[in-house]
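To begin, one chain is listed below as structure tokens, in the form predicted on its own.
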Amino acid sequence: MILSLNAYAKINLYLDVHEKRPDGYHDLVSVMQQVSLHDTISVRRLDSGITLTCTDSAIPTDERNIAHKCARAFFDYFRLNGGAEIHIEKKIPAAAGLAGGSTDGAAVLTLLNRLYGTGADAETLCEIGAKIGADVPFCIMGGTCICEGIGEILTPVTLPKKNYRILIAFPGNGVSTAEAFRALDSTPSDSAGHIPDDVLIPLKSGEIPKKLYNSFERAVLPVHPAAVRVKEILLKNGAVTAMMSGSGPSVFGLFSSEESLHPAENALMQAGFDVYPCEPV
């Protein structure tokens, strides 16, 4: 039996990264939003071993892959003698700040839980996933969440109808998350005057937040002019606001309707950028 699941990308509507902790991680506060851009994960039960294939030949399919790591962690946690054949139909660009690897891992945990009948709740799956990647717990929970700690402390946010659309553009040359954190550590903070309520209050009123924030912009944009160009095009072509997602370099714009994002979509395509129209999930 093969089970399949859509693995949704995320954007950060707010992301404030604090100073490095003694254990080498960074505490953060983020407002994350799941979006309709997704990979599709298929898993089949095997007697033993973990195999992984992917439609994107640039993605590693060995123990380096987060989906592979999550499968291994699942079997170790439940002390199961079994295996899995995993296939990833890749649509989310890699190293783009969209949690493409983490959401694949989250989907693998969810599917293995069903295949093996372990009956684990979301909290248990998040506990397993948090040891693999900070974004995995959110990708399991989905929706809109305030994320704290290193990303593993989640507070779901209930919103009215999300009546806005999103256009994500990937400017190429993916950014290593580890390198982005190192660059961020060497730049002075600019988070003063930015709080999560800048995003949450408008969202809860059914409005598009105009004041987004991402700590990584100050470290990544100066060395990624293509991302700066994407942001400029979005803002000049109808986006209510625009922001880099995660550690970048993907940039997203928020629009009042699907029709209103078409000028920006066309302008970005003409400039040679990959674009992904989507909506909040």
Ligand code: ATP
The other form holds:
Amino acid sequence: MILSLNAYAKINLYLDVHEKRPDGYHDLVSVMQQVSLHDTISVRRLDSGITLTCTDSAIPTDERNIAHKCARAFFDYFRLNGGAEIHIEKKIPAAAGLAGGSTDGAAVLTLLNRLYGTGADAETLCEIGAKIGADVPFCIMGGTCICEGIGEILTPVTLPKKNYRILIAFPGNGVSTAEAFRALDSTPSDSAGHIPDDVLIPLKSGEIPKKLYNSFERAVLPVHPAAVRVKEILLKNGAVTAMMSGSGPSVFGLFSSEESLHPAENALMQAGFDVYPCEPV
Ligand code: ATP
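Given the form predicted on its own, corresponding form predicted in complex with this ligand:
Okay, now the whole complex, with that chain kicking things off.
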């Protein structure tokens, strides 16, 4: 039996990374939103071993793949002898600040839990996934969440309506998350000084928040002119607001309707950027 699942990307509507702790980790506060852009993951049971194929030849298919790591962690956690054949149909650009790897890993944990009838709850799957990648737990939970601690404390947020549209553009030249943290540590903090409520209160009343914030912009935008250009194009062509997602370099714009997104979509395509119109999940 083969089971399949959409593995959704995320954007950060708010991301305030605090100063590095003595143990090298960073505390942060983030509002994360799952979006309809997705990979598709298919998994089949094997008697033993983990095999992985991916439609994107640039993604490693061995034990470096986050989906592979999550499968290994699943079998170890439950002390199972089984195996898995995993296939990833890749649509989410990699190293783009969209949790493309984490979401594949999250989907593999969810699918193996079903295939092996382990009956673990979401919390247990999050515990297994957190050891592999900071964004895996959020990708298991999905929807809208406030994320705190070093990324492991998740509070789901129920939003009555999510009637805005999102246009994500990938400016090329992926950013390594580890490098983005290093760059952040060497620039003076410009901490947001506001709170996720500035994002969540408008969203709860059906409005697009104007006060978005991402600490990584100060470290990544100065060395990524294409991301700056994408942001300018979004704002000049009808985005209510625009910001880089996660450690970048993807930039997203928020729009009040699907029609109002088209001018920016066309302008970005003409400028040679990959664009992904989507909606909040
Ligand atoms: P985040 O937003 O969580 O920081 P990201 O979107 O910036 O993540 P990923 O797409 O997860 O970054 O990819 C980061 C690196 O992980 C890439 O260099 C890629 O080679 C590697 N990788 C391993 N497994 C996967 C996978 N299943 N999909 C995408 N990239 C993967």
